[in-house]
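Next up: just one chain, as structure tokens, the form predicted alone.
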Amino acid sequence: MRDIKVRLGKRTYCIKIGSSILSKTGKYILRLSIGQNAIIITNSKIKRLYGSILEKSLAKSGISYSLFTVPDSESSKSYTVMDDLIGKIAMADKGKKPFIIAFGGGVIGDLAGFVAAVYRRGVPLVQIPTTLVAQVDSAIGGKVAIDLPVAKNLMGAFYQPKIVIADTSLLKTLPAREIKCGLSEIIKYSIISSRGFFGFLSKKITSLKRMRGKEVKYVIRKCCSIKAGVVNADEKDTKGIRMILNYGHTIGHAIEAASGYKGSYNHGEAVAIGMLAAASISRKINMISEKEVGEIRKLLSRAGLPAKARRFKSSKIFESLSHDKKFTQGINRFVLPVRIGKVRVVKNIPKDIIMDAIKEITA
């Protein structure tokens, strides 16, 4: 299968997508000439399931490695975990030329990517995403970060990987909830870019929920292509183009922050609710039809995603919004659907409209 390229001049890199390609990791890395001392950051579950495949591939290519695990939860994206991890890496790194392998889902990718960005003022990064959401979204584009108690991803950087290796066979062990999390991001891509893709997902959502059929690779490739195109055009989010990728994330991140990152709603679930809230705001200002809002709601429901954040007070979610990075100098910014396949960044939404939309998702 042809690679997808994120084209950023001298920092251009490939996204490799295929089944059972984890075993080729060592060969791929040797071609990059980034060093022969790998630092693998993962969690205990991924280590148990697939660690030996990665380790054998590296050893076969003459690449030494040290492996460190962190807890499998959003709580790992914290300053405390990062500080502890960097200390351990420094002890294992004497006299070596290291590069970091982020081997896991979005949490691992964000944490390991941020460590790569700041350790030794930056060491090469390899992303090996193991979840659906990471393969279609978070491992691509160079946004890496950790969370602060007041809001998600407040301490971060733009730091591109040298390669992304998306082995679709790793998805077969994902629990149903993680698959739904990925489907949330996939549906987001269709809403922001393609009515045709939205229609395809509507037809194939049942088989995609089971991670069966050739549609899985097609969908992953489609999302990677969409994101690569957006990142190519606006790598560091300075032109207002890349912001469309945040559809559903503004209120979604506020829901996660309001929960204290305790997992009441995972990232995909929170984004799904956030997409509905954003669609509601769009409807209230007469940007989108009720019919299309209904289509969005129906597809998210068929994917098994929630429509409500029932465990939180609307005021708590609204409070978390004030710390969103997209809100500056008192001006709020939301990515709102104009129609399925097209979104727009809208500023200065009246607070009462935002509150009404939040009340709808918490009622």
Contents of the next structure:
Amino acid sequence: MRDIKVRLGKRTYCIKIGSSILSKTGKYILRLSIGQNAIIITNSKIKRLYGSILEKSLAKSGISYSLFTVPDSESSKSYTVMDDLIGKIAMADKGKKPFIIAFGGGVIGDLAGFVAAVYRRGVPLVQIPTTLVAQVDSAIGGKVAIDLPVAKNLMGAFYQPKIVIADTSLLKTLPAREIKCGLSEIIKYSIISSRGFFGFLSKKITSLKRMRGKEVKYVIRKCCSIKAGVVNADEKDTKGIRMILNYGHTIGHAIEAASGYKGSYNHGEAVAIGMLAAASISRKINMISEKEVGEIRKLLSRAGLPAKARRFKSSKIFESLSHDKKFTQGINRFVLPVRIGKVRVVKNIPKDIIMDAIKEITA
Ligand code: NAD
Ligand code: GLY
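Having displayed the form predicted alone, please output the structure of the form predicted in complex with ligand NAD.
Let's see the whole complex now, leading with the same chain.
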């Protein structure tokens, strides 16, 4: 199957999608001429499940490696974990310029990507996403970051990988909750860009929840090509194009921050609730019909995603919102659906409308 390309001039790279391609990693990396010294960053679960396939593949291609694990939690996207990791990498690097392999879900990808961006002022990065969220979203496009206590992803960089290797067979061990989180981002792509894709997802949602059938690879490819197109058009998020990928993320990130990144709502769940809140804001300002909001609610619910973040006070979520990167100089910005398949960035939503939407998702 043809690779998908993220076209960024000299920084153009391929997204490889296929079943059982992890074992070809060494071969793919050799073609990139990024050196023979790998630093693998992962967690102990992924190491136990798939570490030996990756290690064998690197060894077969003559690539030496050191492997470091971080705790399996959003809280690994922190300054403390990053500091500890960079210290260990510096001890292991022995003067040879390494490249970094981010081997895991979005947490590992964002953390390891940020380490790659800053270590020695930047070393090459290979993304090997192992969750559905990471394969359709976080491993692509170069946004890398760690969280600060006040808000998510506040310390970060744009740092593109040299390649993304998405082995769909790794998804067979993904817990059901994580599959649903991936479906949340997948549904997001359909709402921001394609009514037809939304219809396809509505038809296939039951089999997609089981990650069975040929539609899984189709859906991953489709999302990667939507994201690649957006990133090609607005890599650094300065033209108002890339911002559409943040549909559901404004209130979603506030929910994650309000939970202290402890996982009461993980990323995909928080985004699902955030998408409903944004749809509700859009309805309140008469931008979208009640019928379309109902369709969005129904598909998210059929995917098994939550509609409410009942554990938090609406005031706490509102407080977390003010630290969002999309809010600059006191002006709020929301990505709101106009209809299924089309979103628009809207500024200066009145506070009482935002509060009403937050109250709905916390009631
Ligand atoms: P995650 O990285 O926490 O992974 C979820 C869980 O699945 C973890 O427990 C992990 O160990 C486990 N896991 C991973 N691969 C597995 C496999 N193949 N089999 C079994 N278990 C496996 O969560 P995530 O949803 O992948 O990522 C969420 C993070 O990604 C958030 O921090 C979010 O902010 C970030 N994100 C970033 C971007 C971006 O553009 N950079 C986009 C979307 C999300
Ligand atoms: N996940 C949002 C972006 O990549 O821009």
